[in-house]
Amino acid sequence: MPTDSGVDRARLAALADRERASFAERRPRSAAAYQRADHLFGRVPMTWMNKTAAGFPIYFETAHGNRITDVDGHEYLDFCLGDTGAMAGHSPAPVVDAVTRRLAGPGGATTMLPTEDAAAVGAELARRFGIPYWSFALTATDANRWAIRLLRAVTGRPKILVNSYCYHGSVDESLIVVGPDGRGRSREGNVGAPTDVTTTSRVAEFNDLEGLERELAHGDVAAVLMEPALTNIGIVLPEPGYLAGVRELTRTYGTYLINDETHTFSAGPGGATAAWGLEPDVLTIGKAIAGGIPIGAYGLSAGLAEAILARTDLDLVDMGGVGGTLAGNPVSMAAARACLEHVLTEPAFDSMIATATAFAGGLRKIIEGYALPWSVSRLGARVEYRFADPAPRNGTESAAAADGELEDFLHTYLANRGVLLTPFHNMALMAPQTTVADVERHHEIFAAALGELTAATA
C-alpha cells in the first residue's frame, strides 16, 4: 500500500534491489578499492563518505566543472558539488592557477605570517556581506566555535540558542532538537557529547518567534546561531517576517545574532544576508569561498569588534586564539581571492540562479504530472524536492518527512544513469558550469524513475 510518500513500498523495494545490483555490477573497481582500504577507519578517509545509497562509495578519477568520472570509467553530472564545497565547480581554472602560482612561485604553504591576499579577501567579504572585520579558520565549524566563545566572553552568558535540526558542522552546542514534549534534547546520533547539551544550549523551531522569545526570556543566551534558511535537513525557507522578528527579539533580549552562511551562500554573491537585507552581528562561512580549498571565515560587526578589543582581559592572541597553525595560510588565501574575484562573481550567481529556477520549475511539472504529494523548494542556486506537500515549515517537520528507502532508490537510480545528488538528501546545487541541458538530462532520468515507481499503481 502507498505510504505518505505516495509510492507502493513493495514496488519501491523491488526497484531498489535492481538498482543496487546494477550499481555493484557496473563498478567493480570502486568496490575493490573500498575493500582494499583496510587501514582507513570505516574504509574511507572521512566517515561521511559511507553515506552512500548503494553499499559502497564511488571512487572518482577526475573532476572538472560539474563533471566527475569514476575509476570504472563512468561520467556523472555532479549536482552534489562536494555538498557545497565545490559550488564554484571542480578545479576552477582561476583557483588552480592561483594555488599553483603560490606554491611554485613565491612558495610557502604554511608560514604563520600574513599575505596581502588575506587583506583582499577580507575586503571582498566585507563588501559582499556588509560585515566589516574578518578572520579565518580552516572550516566553518571552527569559525562557529570561535564566534560562540567570543560572544560568551563579551556577554558573560553561558548558552547558545539554535534551531531544531540546524546545520553548523560538528559544533557541540548545535546538536540539540525540540523533543516531543516541546523541550530540548540531544539530537539522535550525537557522538561523545562532552556534557548534556541542554546545559550549553537552548533550542527553538525555525519559523517560531513565540518559541524563540520563550527561550530568550531566560536571559542566559549569549547568541542565536542560525542559518537564514535551514539546509541540511532539507531546505526550509523563512516565512514572511520571521527573520526580521528574530533580529528584533535578539536585540530586545541583549543577545547577539550569528548568521551561518556556509550553505545559504547559494542565495547570491552576498548570501542570504545581502539578498534579504539581514543585519547579523557575526557571519560565519566556509566551504565554497575558496573553490574547494579548505577554509572557514567569521566576520564581526563594528560594534562587536570594538567591544571585544576593549576587553584587555581576553587573550585573543595565544591560548585564546582560534583556527590553529594552518588557519589563514597563503594557499587558502590565494584560493579564496581567486574564487571570489573571478569565479563566484555576480554574473556567475545570476547564471546559477537562473539554472536553478529552471531546475525547480521542471521538477514541479514532473511531480505534478505523477500526482505525487511532494514539494520543491529553492534557495538561490540550490534546489530540493521533499516527500511532503506543503513543504515543511520547520526542522522537526522536515525530519518527519524523510523517507530513507525512497531517497536511496532515487539516488542510486540517478547515479546508475550518470547523475549525482547530495547523499544526505535530495539537494541539487548549480555550479557556474551547469547548463540547462544538464538540468534537462536530470529531469529525463528523474521522470523515468517516477514512471517506474508509479507504474504498478497507475
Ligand SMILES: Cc1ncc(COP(=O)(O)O)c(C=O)c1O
Second form
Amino acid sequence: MPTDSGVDRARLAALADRERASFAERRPRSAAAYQRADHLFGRVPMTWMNKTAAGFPIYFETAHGNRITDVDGHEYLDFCLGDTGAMAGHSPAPVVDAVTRRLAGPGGATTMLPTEDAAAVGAELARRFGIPYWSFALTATDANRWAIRLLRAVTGRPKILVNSYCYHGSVDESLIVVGPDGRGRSREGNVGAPTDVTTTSRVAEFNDLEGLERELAHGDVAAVLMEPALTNIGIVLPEPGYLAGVRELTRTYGTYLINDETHTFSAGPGGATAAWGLEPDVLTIGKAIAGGIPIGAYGLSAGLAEAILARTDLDLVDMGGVGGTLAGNPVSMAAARACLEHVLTEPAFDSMIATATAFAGGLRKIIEGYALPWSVSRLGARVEYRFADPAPRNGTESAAAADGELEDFLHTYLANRGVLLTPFHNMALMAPQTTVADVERHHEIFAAALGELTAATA
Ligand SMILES: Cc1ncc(COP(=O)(O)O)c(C=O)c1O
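For comparison with the form predicted on its own, kindly provide the form predicted in complex with the named molecule.
Everything in the complex follows now, all chains and molecules, and the chain you saw is the first one.
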C-alpha cells in the first residue's frame, strides 16, 4: 500500500489511465521503435531504460542545451538531464569542439598512452575539490569500486559502511539497508549478489551519528562511502553537525571517508565538499564532469596517496584489480577539460543555482496552495519533491514516502505537455541553459496536474 500522499486513489488511477493512453496515442513512432527492438534484452539498450512512467520509452531525435525533441515531433524541456550526466546541458559547444578536434585532428580514441589533457583535468579537480591526486575511470560506479579496493588494501579491514537507501552505482558492497530490526540486510531487488552483503558491509542511517558509531566501533570498517546529501531516494539533506560528526567518528575509528560527489556536484563548482568545507580522504565523481562523455574519477588526499604508494606489496600496475583499458582515454580527457574550463564554470553554477532556487520556491507555493503533505528539497542546482512533510531525515523514511503510481502519473502528465523529469524520482536539475521561463512553464503544468488531482483550484 503506498504512502498517504494526500490524493484520492480512484481519481489518481483514472487520470493516470487517461495520461498513459494519450502518451501512447501521440507517440506511434517511439512505440514502433520499441516494438522493433527484438534483439535488445528487454527491448532497450540497458534494462533500466524500461523505467518509464507510461509503458515504453521516448526515442529522442535531438538534444541540445536543455531541449530534447523526439521521433514523433514533440519538444521537451529537459529537467532530467541524463540524471546528471548532462548537467552541463546536452552537447555543449566547447565539449563538442574538443572531442571533434581530438578525433578529427590528432586522432586516437584510445591508445593506452596518456595525453596532456589528463594532467590539466587532474589539476582542475584538485583546485575545485581540494583533493590533490586523481585517477580516472569510465563510470562513477568504477571510481567507487576502485576506491573501495584501495582502502580495503591499505587498511587491511574487510568492510565498507554505507547509508541505508544510498545509491553509488552497482557496487555490491552498497546494496544493504537497515532492516526493521535495526540490523543490516540485503536491499530488496538486489540481483545476483556474490555473497551475503552483511559479510562485506555495514550500514547506518543518514543523519544518525549514534548508529554510525555503533557500527564503526567493531573496528572492521575500511571506509565509509557516502554522499554528503542523499540524492537517490529523494534529496535528504544533512542536519547541522552531522557531516562534521561523521568526519570526527571516522578519524576516531581509523576509517577512511569517501565522499561520492557524482550527484552532489550540483551544490557548486567544487561540489558539497567545497561548498560545505568537507575533508574527505577520497572523493569520487563521474557523470557530468565530461559534458556527457563517459568518465569517472577518484581523488586521493596527500596522506592516503602516500600510504598507498608506500605499500610496495600492492600491485597497482598489473593484476591489482584496479583497471579499465579505456579509462583515462584521450576523448574523455579532452571532454572533461573543455567542460570544466568552459561550461561548468563558477558563473554557470551561479546561474544554475539561482534558477533552481526559483524552481524550489515556486514548487513550494503550488504544493502549499493545494494543501498537499509534500516537501521540497534543494541541493544547489537540483530540486526534488517528496510525498511527505516534513522532509524525510534519512533513507528509510524517504523510501517509505515513495508513491510509484503518483510519481508515474505526474511524470506522464508532464511529458505529455513537454516536460521531462528524472524517471527514477521527482528530480529536476538545472543546466546552464535553463531559464526562469522554463521553470515557469514547468510550474504551470505541475499546478494544472495538481488541480486535476485534487479537483480544486489553488
Ligand atoms: C551518487 C552516485 N554515485 C555513483 C553513481 C553511478 O554512476 P554511473 O552509473 O555513471 O556509474 C550514481 C548513479 O546514479 C550516483 O547517483
